[in-house]
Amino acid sequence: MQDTATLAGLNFELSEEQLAARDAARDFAQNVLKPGVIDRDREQRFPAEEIKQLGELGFLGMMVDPKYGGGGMDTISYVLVMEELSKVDASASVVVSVNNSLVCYGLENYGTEEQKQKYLVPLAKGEKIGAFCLSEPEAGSDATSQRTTAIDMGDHYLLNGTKNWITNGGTASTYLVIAQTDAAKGHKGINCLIVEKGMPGFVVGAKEDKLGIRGSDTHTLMFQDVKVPKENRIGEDGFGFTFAMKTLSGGRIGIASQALGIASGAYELALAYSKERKAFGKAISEHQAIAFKLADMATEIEAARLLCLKAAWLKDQHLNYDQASAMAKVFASEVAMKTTVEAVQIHGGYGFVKEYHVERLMRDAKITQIYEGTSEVQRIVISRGVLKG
């Protein structure tokens, strides 16, 4: 971990800009996302109009340099926005996370100037949506086992293979696809290619029918002899695996913040309900069994929030945040799962029906322990850092 002296400048006061971003996200979540969130979940309907509005507000490229159409905000602001959106609609917040953390970040930090002008600018402005394509039917946590191939044909690559569990799979226009160019080189033979929707041979498969984040657009993608121009490769030949790992490290902060928001949203609902619901002559919040649940929930959520903010702060200071982001994600995701289960319990029978929201939050919480690096993978990252000293 970082030396404690590194954190000497850290204070707990948010800037006016950070508070403004948080408040704007909170207002949008409560007034725009919340009214239709139950219906979107039930119908598995992508929040197209809501995402368009998020783009107009600048939330789809909030950390991108303004010269590329972004908001130029810091990572702490991003954590605050993700928490507020995720309190209400994790299906919408994951679009914000993927577009910011994986797609825009990767293009801005590792793309050429031409790639930034062509692809990053419309993504940062919210005019287009991006997707990050790493997972395969047999290559999830083991990202080195890529079976999608990108054969070097001179002036272009010939892309063949299948990607699955791709967020924004059907609605994206720009796809960052990780593929194996030279299997003999192992992870050093992997590249990342920018693929556009509509390229011949690129087919979007059926939408997944999921337990949670049901409004999120998750698809399998198939590539059959897709010709990808050489100028669409990100970085030098063989940079793809390193690109994916560096990008995913920042992605953990986004998903950790999503998990934090899910937990925080469930807690706020449970707290409000416990003050209204009466049993044995008094509000159930006055019974120690419920009061202690609320105390534990509040404590664990605050710990998760501090882990998320610390990882964000380290990133903003250009310090190594790999271990911190892994800690934030593994802890916040487990807090989300535990908190949402308890929120359902506090609601009793009402927690089991859709109109009280907490059952959806419980279903949404589970994926945060799985995508963008499972909890098991996060512990590998953390343990390596601990053992390295």
Second form
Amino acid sequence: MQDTATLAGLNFELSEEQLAARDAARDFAQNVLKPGVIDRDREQRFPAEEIKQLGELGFLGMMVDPKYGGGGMDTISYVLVMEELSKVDASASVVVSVNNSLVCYGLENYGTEEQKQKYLVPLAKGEKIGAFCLSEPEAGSDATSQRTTAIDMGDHYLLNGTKNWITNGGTASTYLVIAQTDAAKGHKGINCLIVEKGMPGFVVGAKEDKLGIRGSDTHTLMFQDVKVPKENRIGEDGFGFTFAMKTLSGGRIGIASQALGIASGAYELALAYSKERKAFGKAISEHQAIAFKLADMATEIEAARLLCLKAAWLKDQHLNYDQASAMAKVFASEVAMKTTVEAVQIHGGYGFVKEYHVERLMRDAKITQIYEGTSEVQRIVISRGVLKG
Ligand code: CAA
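If the one shown is the form predicted on its own, what is the structure of the form predicted together with acetoacetyl-coenzyme A (CAA)?
Full complex below, order starting with the chain above.
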């Protein structure tokens, strides 16, 4: 782990560009996302129009080089934007996270120039949406055990298998699919292929009916003898697992920031409510039982924010951030779960009904402990780093 004090000089000041990105996201979240968020959650409706607008504002490819149609912003800005969007609508913010840090990042850093022109540019401009397809019915955490196969047929791969719980599964146009080419080589026999919607044999299956992030579009995907051209492989033969790990390291900063936003959104609602609601002759915030809950929430959220920003800063400095992003994700997602439960508690009976938002935030928080590596997987990554010294 890098020593922040030495490397950053502990400068916590945000630049004008970073503040402008945060303020634009805050404005969008409060004015555009908030009005329909309860209905979209209830109806499991993808925020299609809202995502289109986020694309037009440049948020879907915000870290991509402007020469590929992106916003050219840094990872610190990304954390700030993810927090603001997630305070209000985690179903929308996961689209921003997956598109930016799994799909665009992967293509920009490891794709060929042709792949970038063909696939990255429309994704970065928000004209198309991407999906990252690693999880399978029997391979989630144990990601090297891929059952999906990509058999080398000379000028193309023949792709067969099933992917589960794929975010943007129905709405995406471009899919990064991880598959096993040579099982004898273990993780060195895995490739990542760019698959387009509409390729013969590629079927979008059932949409999941979920506990949280119900506005996001999560599907099973089936591939049956899909012919994927050789030029759609990312990197050298056998690079797919390393590609997935490197890409997920940055993805975890996105999900950590999503968890941070869910927590801070719930905290802000609980704080405001506690000042209004009276019990035993005074605002409930003046009762120590509630004031101490708010104190713990504020402290833990601040710690989560610092971990997210540190991981982002390391990435922006091109230093190793594998452990830092795992720490940010495991901590922020646990803070999100704890904070949202307390926010419901502070709201009492009102917290249990949809109108007050906190019950949705509590349901949304849970997935941040599961996707892009469960809390248990993050602890594997962290402990391996710790033990290596
Ligand atoms: N960067 C580069 N290489 C890496 C790496 C990294 N961050 N992490 C591991 N590797 C390399 C290792 O060095 C090793 O290579 P060598 O053998 O050449 O040294 C190889 O990858 C295998 O690594 P491990 O031996 O550590 O593999 P493992 O089987 O023990 O698994 C794991 C490690 C951390 C548990 C990994 O499997 C993992 O991260 N699993 C979770 C996967 C995950 O996050 N799934 C979420 C699905 S995606 C999603 O949710 C998207 C969405 O839609 C929201």
